[in-house]
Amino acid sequence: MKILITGGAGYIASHTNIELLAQGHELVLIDNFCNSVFESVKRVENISGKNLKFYEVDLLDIPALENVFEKEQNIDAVIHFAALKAVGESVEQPLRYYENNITGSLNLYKAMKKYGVNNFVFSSSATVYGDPEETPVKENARIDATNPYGHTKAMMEQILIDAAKAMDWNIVILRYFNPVGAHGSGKIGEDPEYPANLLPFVSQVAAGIREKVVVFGDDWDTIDGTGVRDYIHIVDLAKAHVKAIDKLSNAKGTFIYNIGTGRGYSVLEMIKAFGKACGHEVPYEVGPRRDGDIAEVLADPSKANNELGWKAEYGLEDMVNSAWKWQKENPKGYRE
């Protein structure tokens, strides 16, 4: 298939553009590196022996996204992973994530429109589920945000649904959990700046760039006082995009996953985990819990083994010592 990939350049994207090579599918990215850098796109080509099309655009230039349909005849899918997605910041810059995400979600519906394109595949969160009523969460559990980023995803999901039903369109929604780690190769991962999420925070004190790992809270109502997540190894949630592509030659309609493992960890479990893996304690310090936090979240992804054929397949052992191969081999990240 012809897929173009919003976001094409982030994170979870590159991972997922290396398994959707290795199946044959033709990728056509495109990203406005608000978060990202383009040395991603470069490596992945490096790994994968395959030359990729690019084009920098940000999905709130309208002419810009449609001459990248225009140009790209054919395409027979998208996978959406363009957005903004740090939830601390998000309760700092609400009116920032919701004309990014909203708005730019919207002039790529109407992309697909204009130009014909049917199959899409979203990647939304589990943090539309807020702070929920039971863990593990299924698919069918009240949508519920607490912050502006969980908002803007539940918000992207229901207009999908609602145009999906609407114009006839086969969509898979799947939602995340926690991705961590990196690929095997230590030569893609995540990279941000300034670290949103704990892995890479952890990564970085545990390389001396950063003096501690602050934990927000103590006192919540868990194994240890910190907050347990569900934390995904990044190539199993790359997997699920390729099983959540073969689903849509094969089906009709519209379908919703939690990606995840259904086995939770603390935030003190990872950073004594992560210490294991670096050889040495990594520093931390307790501060106030964060704006828009939950105590715990763990998928249940019963739905997803049994309907996609897809399940996680690396443990907490993979997940930081990728995570630390990464880290260790690109202390700068891509900005070396």
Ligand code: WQD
Contents of the next structure:
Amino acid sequence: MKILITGGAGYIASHTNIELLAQGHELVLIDNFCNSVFESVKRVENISGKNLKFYEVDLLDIPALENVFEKEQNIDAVIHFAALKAVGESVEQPLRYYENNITGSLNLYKAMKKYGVNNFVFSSSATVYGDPEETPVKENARIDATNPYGHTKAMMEQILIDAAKAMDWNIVILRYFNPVGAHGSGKIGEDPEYPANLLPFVSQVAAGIREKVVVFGDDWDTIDGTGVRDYIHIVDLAKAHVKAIDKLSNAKGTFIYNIGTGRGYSVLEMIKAFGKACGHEVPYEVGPRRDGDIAEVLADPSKANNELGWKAEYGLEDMVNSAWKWQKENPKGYRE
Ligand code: NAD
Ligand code: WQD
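Structure of the form predicted in complex with this ligand, please, following the form predicted on its own?
Then the entire complex follows, led off by the chain already shown.
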């Protein structure tokens, strides 16, 4: 298939692009580099041995966006990664988040309609469940996002579902749990300037860039009192997109899947596992709870296992080993 990848230079897209190229798909990437650099695209080209078509385009720029559809005739499907994704920042800058994520997506949906593209994969998030009543959580659980970023994801899902009904689009919504780790080559990985998530933070502490990890509370109702999450290896997550594209070529309708392992790890378990990967203990101290955090959330991935034929294959060791390899071999990320 010829697939348009929005946010094509970002963390999850880079890993997904490698898997899609390996399956023979043709890719057209767009990104505005608000949270990425072109180096990631070059490295994907190196790893896969294929040239990529790339457009530096902001989804808020309608003429530039339409120009891509105009030039690239016969796009079969879109995978929509482009979004702002930092929960804390979304609380401080809600209008920027709504404009980028909602208006940007609406521009994309309208361009798809104009140019007759009707297959779509959407990057959603476990964040749409908020603090679910039951965990592991199933796809039919209540949507109850608790911050502006989560609201943008829940709203985009709804807009997409309505649009798909009206225009006969085929869509797959993937709700990712906690993506971590890096490609086995050590050439691509997560490259945040200031890490908002646990594992990149732990990784920078292990590398001596930051002094210690602050554990956000050890009085949660969990196995050891620290928060428990369903961490998913980035390469497993990337492969779920290949399955989603396969689904679109042989089924019609709207499909929603949790993408997680179903197995949780606590903050302390993650820090300990990372210490093993890097060969020394990672210093930490226990601090107060973070606003808006929850004790535990895990995916029930059985729907994706059964219907998509996708299952997470990598375990915790692979997650932390790959994250450490990336950190060690690229101490400044892509910015060297
Ligand atoms: P990322 O920031 O690395 O990638 C997103 C890319 O989109 C970046 O390259 C950024 O420059 C680009 N972008 C943002 N706004 C744009 C715009 N208006 N026009 C063009 N490009 C734009 O993030 P990621 O971790 O790869 O996340 C990809 C998607 O997955 C996002 O939609 C995110 O919300 C979702 N998601 C991420 C996580 C996670 O923990 N990483 C979890 C669940 C869902
Ligand atoms: C994991 C655990 C923290 C940092 C977020 C978004 C979610 C999704 C994934 C995009 C929690 C603890 C963390 C630290 C800590 N992103 N922690 N010290 O909060 O599960 O999910 O990223 O869609 O929407 O909300 O991930 O990595 O921030 O936290 O103790 O310095 O680590 O309290 O228990 P989270 P996280």
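Note that the structure is a prediction, hence the values are computed from the model and not measured. Residue numbers count along the first chain shown, from 1. So that the term is clear: the rigid core is the largest set of C-alpha atoms that superpose within 1.5 Å between two forms.
- Taking the rigid core as fixed, one finds a CA shift for residue 37 smaller than 2 Å between these two forms.
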